[in-house]
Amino acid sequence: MDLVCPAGTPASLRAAVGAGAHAVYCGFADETNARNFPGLNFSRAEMAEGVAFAHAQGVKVLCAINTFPRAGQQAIWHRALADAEAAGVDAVILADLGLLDHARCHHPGLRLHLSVQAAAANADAIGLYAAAFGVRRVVLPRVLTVEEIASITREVAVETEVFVFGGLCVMAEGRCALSSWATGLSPNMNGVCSPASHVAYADTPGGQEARLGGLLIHRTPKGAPAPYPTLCKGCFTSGDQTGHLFEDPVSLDAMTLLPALKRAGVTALKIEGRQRSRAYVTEVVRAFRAAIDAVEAGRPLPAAQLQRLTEGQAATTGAYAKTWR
């Protein structure tokens, strides 16, 4: 199984590639990728550059051109495509029905991924995508156990890509309005979840109150882990009761499921994690890469210390391990 690792930053993909990925994933500093983030991401340049020296150590680049184009601005997301070809990328990440066409007949020679923000979450979705626009490889949502993959990749002629570690979505990727609503921007048309410019920190005499848009989403005790403001993962009061309505903050690690995704017919496992910093990159790059040699080896999954890297230090396998929905 390939392991697709995150790459926010040239330093960060540098860091990946030496921590052993097979695959790293990037996009161009604008709206186009759904990390849209201040400080992140990459020049064309900076593509290109980083393109030469992932390929110099035999690991692929992924670029995400996975937001939704707005009506009028096609043209943005077009030469995002045009510039992500002539960087020499070995695939494209997309979401969108129109740039899906737009690059089968435009860029032919592009490999196309299915991006998770298209929520492509059984045979038929992912089938009709391979045949109407040639897509090579489907990142599937977080919202599927391991038995439902497994279902999936008997039936697809489609390599199937699913996350392993990070920042966990409690939505069906591609079909939340939290962010959206209370700040303007959306995570899948302008590329930000929760952007930091709309998060507001305050000490009270209750704790550090986090606010998101204006909105309050978390007062955390002094001393105590603060996550990061996400509507989806906010700590609300109803009547004489407070905790989080859709989700505790907490991160995917799905490391003791690789055996189980090995024989599930996955074909690559993606860390989540543009955002974060070269130092995570590295440790948990070197965890999988560790897990994913050992599983194929036939040898026991090695002891790994990562859920200090998780949001508020707590771990879950998501839905893979679940029987609810």
The other form holds:
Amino acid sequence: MDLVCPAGTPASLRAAVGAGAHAVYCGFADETNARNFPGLNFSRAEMAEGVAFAHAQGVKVLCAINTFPRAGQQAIWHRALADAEAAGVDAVILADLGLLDHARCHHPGLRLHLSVQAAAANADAIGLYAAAFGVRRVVLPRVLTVEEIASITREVAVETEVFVFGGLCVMAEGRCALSSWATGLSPNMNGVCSPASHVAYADTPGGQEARLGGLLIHRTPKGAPAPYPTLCKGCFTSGDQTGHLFEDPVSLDAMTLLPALKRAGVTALKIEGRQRSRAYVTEVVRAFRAAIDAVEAGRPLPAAQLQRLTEGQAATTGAYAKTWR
Amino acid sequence: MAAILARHPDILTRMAGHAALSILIDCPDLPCLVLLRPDLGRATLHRAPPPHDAAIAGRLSAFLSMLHGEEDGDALFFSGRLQISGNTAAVLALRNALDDAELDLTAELSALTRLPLAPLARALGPRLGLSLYRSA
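Having seen the form predicted on its own, could you give me the form predicted together with the partner chain?
What follows is the whole complex; the chain from before opens it.
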């Protein structure tokens, strides 16, 4: 199984390569990728330099162009495709039907991966993307069980890639409107979920408050783990109950499921976190590379201490082994 | 600060418009507050909090570990070792730009003073419990 690792900056790309990534994914510094955060991402020159550096170490680079082009502004996304190909990337990660078609017609040499943003969650949908656009790999949504992943992988003729660590989106990705509702900006169109420009933290007598677009999302005691304010992991009061309605503010950690994912036939394991630092990238990539090497060699999984890197200082295996409430 | 930015111009490029915002660094184990205006290459010291757009508070050890790529900024925040207030986007822009710059504070000060400070930093860092330089 290949380890696909995040790089929000050239320094993180070098860190991922040094820590044992088989492939690194990254994006341009604009709205064409779903991590369009302040201070992140790659200029055209940085992308070309990053590709050259990674290739020299035998590591692939995948370029995420996985937002949905705005009407009348498709040229921005078309230019990103052409520039990614010129930079020498090994594949582009796309979600939009029109952009997939444009890539197939105008860049036939580019390997196409289907982004998780496309939310293709069954074999028929994935088969259509493969037949119509020549998609070679699908990144599966984080809402499937391991059994469902195994079933899809058996039925489709393309490679499957699944998330194994990091921020956990629990919605039908690419179709979630919660961030848009609260801020007017979304990962689908603008590349930002719960954008930092709309986040505010404040110390109050009742504890630390985290707001998104003016809405109070969390209030935590001073010194307690402080989650990032997203609506899907917000604390809600309904009737006489107060709690995390959709999902707790936790991160995904599926390391213990690597043997099961190997048996399911998964090709690639993805670490989330292009918005995180090179320290995070180094530690998580190193731990998962050691785990993959152990699984491939039939050895027991090594111990890893990654919990302090997770949101809420807590981890979950997510939908892979979910007991829904 | 101007000298560091001159040696690492990508910091301002990455911060873009956020570089024109003022960010207050509040370390309780320092005798003063530090106000950054990256676009002006300016860092000023204050006894009381001056007007600012954003603030980051936490112990010096947390700031230095983050600066030298030993600890993740989000993890420090999630665990409560760093607190932020004000313009969150400006804080993220600064953090991401500094992370990409791979700064080594001792190397920067050595370049500035033309003094070989690395041996001193290697001796003092463990004693003080501070990350004073970037590991290879």
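Positions refer to the first chain, counted from 1. This is a predicted model, so every value here is computed, not measured. Throughout, rigid core stands for the largest set of C-alpha atoms superposing within 1.5 Å between the two forms.
In the core-superposed comparison between the two forms, the C-alpha atom of residue 197 has shifted by less than 2 angstroms. The Cα position of residue 73 differs by less than 2 Å between the two forms after fitting on the rigid core.
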